[in-house]
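Only one chain is shown below, in structure tokens, and it's the form predicted on its own.
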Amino acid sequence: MSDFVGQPLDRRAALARMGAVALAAGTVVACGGVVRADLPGLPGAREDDPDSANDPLMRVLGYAALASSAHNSQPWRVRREGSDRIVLLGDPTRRLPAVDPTDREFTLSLGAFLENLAQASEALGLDAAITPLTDGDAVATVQFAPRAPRFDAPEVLDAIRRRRVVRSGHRDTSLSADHARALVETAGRSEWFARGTREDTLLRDGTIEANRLQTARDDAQRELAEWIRFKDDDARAKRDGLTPASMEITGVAGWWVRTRYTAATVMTPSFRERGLATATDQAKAGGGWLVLTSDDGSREALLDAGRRYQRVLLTLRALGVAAHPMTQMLEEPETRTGLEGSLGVDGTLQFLLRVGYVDRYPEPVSVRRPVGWFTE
């Protein structure tokens, strides 16, 4: 204690700057990361493990809930109708009106949930017949029936468990032609833009500009602050949002953020400036961009795009490739208008993924709500 109190003020300031840089690096991106590995000592961690459930349907829902979602908002609700049918609904309390006023990303996240559900069902010996719904609060129904488990079930479930977004450490090395082709084939309607191409430059510069615009918006910053779980107690209580660990803030910087930062920090000019600087560095790194499109912006098209996006994320670790969604260009009208034409892609853009090789693929660390919290 006395050693810390006696630190020179400039060292304290350096620590504060370290925390600000680290936090900005993790939070400047809208889509957070997204797979569960609970905080150390989190109450009920074993009970919340999908494989600890005796009910096969609860196991499936546990794996489905490891899907990616914006700000790790987990905007899904499930209504059970008997032992073999569910209805998937969106949770309006988990909307992001500042950056997602039309619920585009909200619906994409529900699609990611459905893809995890479909793959986990097959691995666990259930056929999941998914029927999208075009209007109303319910977005899809799922009817389950017994089937033989997939031959590669352990690998499928491991991919769902270990998927994560990786923001830092992307190498400035172009992806191999085989890896780029594998991502495009998995994504379905998509395009790959390699590092150094005209499109890569357009996406890099546009992402930087979109971050500049969004960082200056008080409503977007306030919304971001609402979803950051600075304190461990807050993360344990809510089991959602962006924790320092999920934002790749560890060590001394992680301690500083957890003990000193509050929601008000996100609104400060220094945080915004450092956040933009970090986003600039991130946008410049990596091996290229994978962009996913859909036929249109209908609910069914968005659910399909969300499923294809999640499918891509589940393949990355095996390739040694990391992906970081940087979708601010699609969230800001100034950078969104005319983007399909500028890139020369067909359809409607839904995802912009910065992709690159990493030397070390980290394990997932973001928290997840137990199945009982979102199931009626």
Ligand SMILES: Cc1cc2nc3c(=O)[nH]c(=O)nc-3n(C[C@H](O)[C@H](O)[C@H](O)COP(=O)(O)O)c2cc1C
Contents of the next structure:
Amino acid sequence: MSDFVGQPLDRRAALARMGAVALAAGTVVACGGVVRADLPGLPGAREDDPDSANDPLMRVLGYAALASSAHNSQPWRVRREGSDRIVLLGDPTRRLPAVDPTDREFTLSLGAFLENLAQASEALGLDAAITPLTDGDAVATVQFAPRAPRFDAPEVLDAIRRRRVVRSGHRDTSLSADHARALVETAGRSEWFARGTREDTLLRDGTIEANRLQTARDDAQRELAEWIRFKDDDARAKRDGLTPASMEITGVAGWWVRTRYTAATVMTPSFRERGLATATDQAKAGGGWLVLTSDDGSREALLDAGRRYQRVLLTLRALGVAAHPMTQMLEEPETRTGLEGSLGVDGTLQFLLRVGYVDRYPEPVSVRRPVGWFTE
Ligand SMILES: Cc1cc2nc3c(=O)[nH]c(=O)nc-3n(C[C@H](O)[C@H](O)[C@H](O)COP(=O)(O)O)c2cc1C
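Swap state to the form predicted together with the ligand from the form predicted on its own:
First the chain shown before, then all remaining chains and molecules of the complex.
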């Protein structure tokens, strides 16, 4: 055995050093606040990873729950109907009325859940026939049937487990033509606007302006505060929303925020100013924007757009490329109106996704509710 600095060691010394490394790593994690791997019951957990469970539907739902959702609100509920059928419902207690009064993002998030579900099913040896429902609380039914697992099952499951939104560290390098093409092919109805184009500038400046408008809105800020889990205990108890780690506030700043901040802090001018400054820096960085559109704003179109969005995120994860949705421009009427015309895109805008190369794609940290919490 050789150790991590490449020097041969005897067995006892090697074990002692491994212990010291593990301890140091544990201390860093303990200082970093709650992260997904700390919480049992979902794929990717350090303990009690349900991948070993023998109920295939529960395994599939565990992967589905790792989908992206607005403010990590996880607006899904699942009703099991026998061993091979589920109904997906929205959870109205998880709406975001201040920034999403029409439930557009709510439905997009449910679409993202369905895409993870579809891909995990195929990887785990199940065919998932998804039927969207046009109205009522139930948004889709899913009928499962056995099939041969996908040949690339390990890669698919790995991408679902290790995907995350990456907000900082995007390099200012344009995406390669191959990557841009792959993105648009995966996304279906969409356009790619490379860094430095007129549309890139428009999206960057519009996003900064929309963030300025939104951080000034007390209702939006109050709603954001309701979904931030500053305290580790709160994150462990609720397993949803935004944690300091998921907002990429790390190190000493993360410790400070976890110990000092409360919901009231979110309403202060200094918190709003810092939020706007961060969003401004983020909007200026990266390789360009993927703009995802749909035929219209119907529920079926939104579920489909949510699925295509999650598909893009998984493709980017496999490529090691960072993605960051910045949706404020679509949430603020002043910046939303006429945007399709200014960008010259067909259809209805659903996602503005900032995409960029990063030196290292970080591990996922956002928390999730385990399957049993949202399944009846
Ligand atoms: C409809 C929708 C809108 C979103 N809007 C934003 C946004 O404006 N800014 C942002 O940083 N993340 C946005 N997100 C990403 C979520 O915050 C993120 O998926 C969630 O916190 C879970 O983190 P994870 O994807 O890293 O697991 C959005 C996600 C969805 C589905």
